[in-house]
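Here's a solo chain for you in structure tokens, the form predicted alone.
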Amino acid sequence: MIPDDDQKALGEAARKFSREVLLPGYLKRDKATCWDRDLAREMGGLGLLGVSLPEEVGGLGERSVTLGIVTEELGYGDYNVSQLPINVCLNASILLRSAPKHIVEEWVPQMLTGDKLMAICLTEPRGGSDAANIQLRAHRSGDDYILNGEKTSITFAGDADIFLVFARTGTVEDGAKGVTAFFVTEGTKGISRSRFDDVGSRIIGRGSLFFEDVVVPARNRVGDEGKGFTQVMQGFDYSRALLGLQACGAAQASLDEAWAYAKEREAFGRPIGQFQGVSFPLAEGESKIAAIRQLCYHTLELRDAGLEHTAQSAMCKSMGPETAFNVIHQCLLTFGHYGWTMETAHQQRMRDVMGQEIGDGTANIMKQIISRSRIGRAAIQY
């Protein structure tokens, strides 16, 4: 993938912001108890949050590949903050495609400026990978729907201002066809939430949301009744390639730091980088990350061309975080006893990237998707 002039310019802006603003505060943000709204607004002001969204709503109208460039650059400085452009572009795209006009006009511009944060509420205690097994109920009552149930492992649950909630309006036997999406605002009566104490990505504020007789106007339904699950699944093909590039950015940061250390650190009278036992594992890491990077950009190019890319997206998500984790681990080892401290960024990058091996579909679920693309529905028989 060779970027054009516009992509180079936007990528350079993201690179500058990533290295000068994000990277110096990466370790400090690991201890934060809430999302940094000022940082989000700064990103919005630079145009980094609406890269692939239409200009008429405040976006830049760029291609998916361009968002990939921005995501990777931001991931270099802070893996967690690089999640925000993905969140905004994915969620706003769903709203633009399916939400009523009054929701789009009021909320999408505020998402692009970084003033409002939106969470997709899909996963439940008994339905993570089996997302069609949704139990949260929504029943019609006049001009409203009444929501009851729980969502868990929700990204930005602790800080979000608005929620896209997927609830069952049909029977359990309907499966995915009985799921409907609703737009709900923070502060609505009957909503409570918790924030998890996670191993990594603490600033993301993953947690649970509880709905007790929550009244949602029918005019806040997103799309047709029973079509919600289909809407969100379309977005995952897009986001999974971007998640792979997030991981590439984080791994590349650790590789660059390890190479620099290998040139400076001496043992037995010469830089340790001259020993194959040090340089070869890093060379392998460079090669693996370069391969993942090209796969991710190829997937985004397929999307931009309107071509099928579900299997490729699953490959990005399956291989990206796992490969990045292993490469960062090797970089940590390259630093020897210096690497085994909380003062270097490697340990945090490992913790942050590892979480993505679970979120948005586990590696085995991704392999199931890939298998299905080759042999059809027979791939899901047990």
Contents of the next structure:
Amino acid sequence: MIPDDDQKALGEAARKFSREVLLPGYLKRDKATCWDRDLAREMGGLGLLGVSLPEEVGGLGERSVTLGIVTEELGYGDYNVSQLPINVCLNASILLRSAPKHIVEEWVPQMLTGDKLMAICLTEPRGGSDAANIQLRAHRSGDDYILNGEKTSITFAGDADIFLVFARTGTVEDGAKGVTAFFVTEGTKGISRSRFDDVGSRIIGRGSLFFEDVVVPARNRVGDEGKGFTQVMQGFDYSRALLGLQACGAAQASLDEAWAYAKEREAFGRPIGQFQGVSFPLAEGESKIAAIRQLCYHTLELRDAGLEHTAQSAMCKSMGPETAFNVIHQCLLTFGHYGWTMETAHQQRMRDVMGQEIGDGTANIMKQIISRSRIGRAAIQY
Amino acid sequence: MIPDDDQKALGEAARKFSREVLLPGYLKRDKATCWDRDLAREMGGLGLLGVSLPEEVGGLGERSVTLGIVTEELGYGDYNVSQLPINVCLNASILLRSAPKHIVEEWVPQMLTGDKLMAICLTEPRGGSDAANIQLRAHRSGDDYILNGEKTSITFAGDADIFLVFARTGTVEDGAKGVTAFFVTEGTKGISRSRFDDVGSRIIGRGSLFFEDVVVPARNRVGDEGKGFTQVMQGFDYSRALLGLQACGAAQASLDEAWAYAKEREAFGRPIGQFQGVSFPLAEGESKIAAIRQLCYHTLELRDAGLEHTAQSAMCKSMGPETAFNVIHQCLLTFGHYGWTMETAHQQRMRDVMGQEIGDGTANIMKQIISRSRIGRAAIQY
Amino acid sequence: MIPTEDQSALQEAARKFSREVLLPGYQQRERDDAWDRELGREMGRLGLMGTDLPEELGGLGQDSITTGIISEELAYGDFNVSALPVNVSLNAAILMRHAPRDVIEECVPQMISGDKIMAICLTEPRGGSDAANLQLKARRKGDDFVLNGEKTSITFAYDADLFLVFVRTGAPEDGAKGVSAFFIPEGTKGITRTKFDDVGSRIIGRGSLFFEDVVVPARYMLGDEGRGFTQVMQGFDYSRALIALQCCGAAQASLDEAWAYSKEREAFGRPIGQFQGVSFPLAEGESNIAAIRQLSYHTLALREAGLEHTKEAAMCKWMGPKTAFDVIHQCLLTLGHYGWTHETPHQQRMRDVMGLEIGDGTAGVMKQIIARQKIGRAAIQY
Amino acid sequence: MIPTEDQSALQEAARKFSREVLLPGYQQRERDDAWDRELGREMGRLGLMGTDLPEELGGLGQDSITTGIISEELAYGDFNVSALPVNVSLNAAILMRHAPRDVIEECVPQMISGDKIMAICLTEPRGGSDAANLQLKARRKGDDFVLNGEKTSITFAYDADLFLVFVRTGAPEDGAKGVSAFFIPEGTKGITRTKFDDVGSRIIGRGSLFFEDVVVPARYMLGDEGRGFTQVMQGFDYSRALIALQCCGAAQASLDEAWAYSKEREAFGRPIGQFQGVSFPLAEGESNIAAIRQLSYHTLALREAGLEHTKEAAMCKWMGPKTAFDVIHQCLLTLGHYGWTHETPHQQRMRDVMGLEIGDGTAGVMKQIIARQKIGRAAIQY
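Could you give the coordinates for the form predicted together with the partner chain, as opposed to the form predicted alone above?
Everything in the complex follows now, all chains and molecules, and the chain you saw is the first one.
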């Protein structure tokens, strides 16, 4: 992927913001107990949040490759914050595709400015990767639906203002086809939240949401009854390549820092970069990240061209975070004991990136998808 | 990289030839003692040899990405044969850039048709990766140069018809700047050859060339005196991405065969592809090869765009053959003992690809180049 | 494992024989493409076979650790030849546990002296690792059994004089419990053989055996009817540790050669061993092999102490060949293009060792055993 | 290594203490962020410290293998706490070899009882692994030496009562030969401390020590003047094997927890342990740790036998922490998002173990030692 002039300009803006604003506060933000709204608004003001959304709703109307460029650049400065443009573009496009007009008109602009945050509520306690098994119930009652149940492992659970909740309107036997999506706003009676004590990405506020007799007007249903699951799944493939680029951005930051250190730090009277035992693992890391980066952009190109990209997306997701984790680990070690202190960012990047080895489908689920793409049902044992 | 329509058509032609003509004869060709001229002519006839050369000399005038596509497709069917389009495009472009008109006009068309084969004679016995240390002497004598010395590890040493020989016209202290290139034809008195007993790529006929009072007319000098080394080095970066694609093609062939086997072969009453212990290593191989493939095409895109691509090329070269080797090894094991017989192609692909872990700059040299691209002289200890 | 004085003396004898007799002929033996029976007899005379067997049968009455030491030492010189003492120890032990006295007294000394070779015949064409699924039939006929069917992937198929054959005496539904073992003496009629065109270990002569109305006296049934399968599985734990030690021996030979080369070969004006890019991968290989070696000896020590060692044996079996393969590959690359010629033994060691990544239970089967040892039936899906 | 009866009894005691006392408090201890001296005393009372030290000084008079067993068992419960017995065995041995009789008789029993902790002070700010370059000065002044300078990266810097300090008594040009060692008794004036904000092993209190006109009696010089450096290097071989065993203990704890989880946790209607994508990585981890464990005990056995074991110790030291880190990472991922919360100990084990990838000699330094043992000076570039 070679950026065109527009992409270069936007990438440059994202890079500047990422290195001058995000990077210096990355370590500090780890200790924050809530999402930084001002930062989000600043990104909105810079046009970084609606990159791939239509211009008529305030987006830039760019291709997903461009969103990838912005995501990677932001991931360099703060892996967690780089989640936001993905969140906004993915969620707003779901609303644009399926939500009633009144929801789109009220909320999408606020998401684009960074004022409002939306959480997708899909996973449940007994669920994990087995998403078709949703149990949260939505009963029809006149012009309303009444929601009861629990969602867990929700990104931005602690800070989201609006929620897209997947609930079972059909029977358990309907599987994914008995699931409907609902739009719910913060402040609706009966919603409570908890925040997890995660190892990383703490500003993201992963957590649980509890729904107790939550009343949702039928006009806030998103899409038809029984169509909820399909709608969300359409967006997932695409986001996996973006997650890969977040990881590449974070790894590149550690690599750049490690190279700089290898150039300056001396041992035995020479820069430690002269020891191949130091430089070669970094060169290997550069190479692996470079390759995964191009696969991610290629996947986005396929999407922009309207071509099949399910297997490629799964590859990005299974390799990106794992490789980034190992590369950052190597960078940390390059700094010796200094790298092992809380003063350097490597430890946090490792903790943050590790979450993505698990979330949105583990490496095993991804490999299963890849295998299925090659040999179909012969790959599946369950 | 998403191919355009022209690239697709050419890729399709290469693919058909590769799978229908090359692949069935791959194992048999390993036992051949010389290069298959008819095959080369057939490729010439199909337009596969001059992909990136100008139309006015009989090429297709395509970008190097297109040459990459052809190379990868051919590598699928026969790793060794896929060396030929690289050889022709690279060598002819050197001649076009630097050789006198009479050489270009006589020989380039014959290279394009597959009739004549050119060997680059650079490495020397005491040399290896240390190419600036050339010792083969060229003494001026009237209108001629007299060449004396030895070249080794020359690709196509056994079968080449024409040679580009790098010789020292200056002093040893001049280093790379004392080296001049000469065009020499087969049959010139004083040239003798030997062929190595290599582990793989036997049809390529790596070997040594001995020059004893070989008289070369001054008009067959290629480029100015002392400019030889620079000229060749310009082509190398580009070819490393192509080598990476050869390796990807070979690995993909083994992967496809392994997937097919995993789908059909049963154990414990089910296709072995249902065992994640079987399918996941293949899924990992698919992912790694997919990533490296995109890095290779990206590198070629950079070249086509006139952008810097030295580090990226080195990454392709250091990761491509190594990863392909390991992936093919895994494919062989997927077949169990059957994979370990001489009946399947995996063992040969491993042997062939392994040569490229060494040739044209080892992985260590590549990592050194990558390191130097990041921290400059601080990476170099010698 | 630190050898005792007795073990040291035997180790010294094995080492001398291995380095002075076996190593120089390692590659020539492959070219001869035949098992050298005289070599077996010489090992017999030197006391290198049956070290763990009773003195009254011609053995040395040592423990299995001693046999491990011998296996490792011999494999340093010739991986394939080192298979014979392993074969003798394993097979003689089975005979001694179950065969009639006269068979033991006749055959075991012949095996120890290298005069006779016995082949274990377990795998069948539709079998692989799924050994409970045997189909070769044995019908009772008076005091005899008549055998009909096919065995495949049999080590020493081509050269064996004696056979231990696993046959189905029960119904197919009985699974592993309908399997019995028979000893077949030399010269029994109705057995024909083929030899496979294997990638490595060619002098071992892996091949198929066809049994057509082969008549075996009922008293040659080893153990009780229907208990054959269990008996062999016991022996496998033992041989798995020995196999790993063979792999350590082969890898150590390549490592020693690569270290020596790295000390002598110069590049950029210094021994290449000064480049950490060269020395560190070798240091890693040394370390990995050293660890697997000690685990293997520990497994044998557990066996000597009468303790459970199934899990440990499985660990040795998958790690040994895989690690040895990768380490030898690295050693080959250390020698550059010279390593890639047939002049050096690394390529053969890779091909030879690879056979044991598959034979006697693949890595997948081994890991399944380990998982079953840790979490029982919860690990098994079939 | 198969434990003797005496060793088994001690192992059982250590195991009970580790699993019942240490393990439940492993994470709380980090939150308390302080060394628990009472815990040290309890280990002293249980005979878990100084197992390899003479009975007359309060030890158990066992061998170093026993100390290894204790280290491994304790690390299963708390990696950081298990550092204390290693520290005691290492430091007391140094005192016993070189300190005045009265120091030995007073301090060694206090260390074994857990009442006093001794810190080895070697590294300096500009030093790292380059220990021969020490700058902390000791000037002779009558019967005393006066110390001025700084030590950094000292384990137990914050809690130590006694110190072993390496100082320069000779000229800078003397390199390692100008270094002497001093014992500094409790309560010596002029020492101040800081504690680092480390990523892991926080209760160990790594930090800096500042020496300002610290007066030490000349008779507290350990060994001859200028021989200090050599003396410590001997101890390192021992502690390197113990460190690897600590790592094996920590990794084994995570493995056991992950296996248990894989047995209970269900997905797609079956225990996740049935998926080879889950069980095989754990089986690989078991295998790798098993091999390193045996190499570590073998290294201790070599030590007991008075045989050379520098190379083996270096192997243990780089493989142990690295492999443990990767294995624990895999265990964390096995537990999915739950593993990524602070509720499970895997994240802490990763952070703790990582410190020993760096401390006491990095992987690079270890591989350099191995290479030097194999090819001597040809391996060294500096």
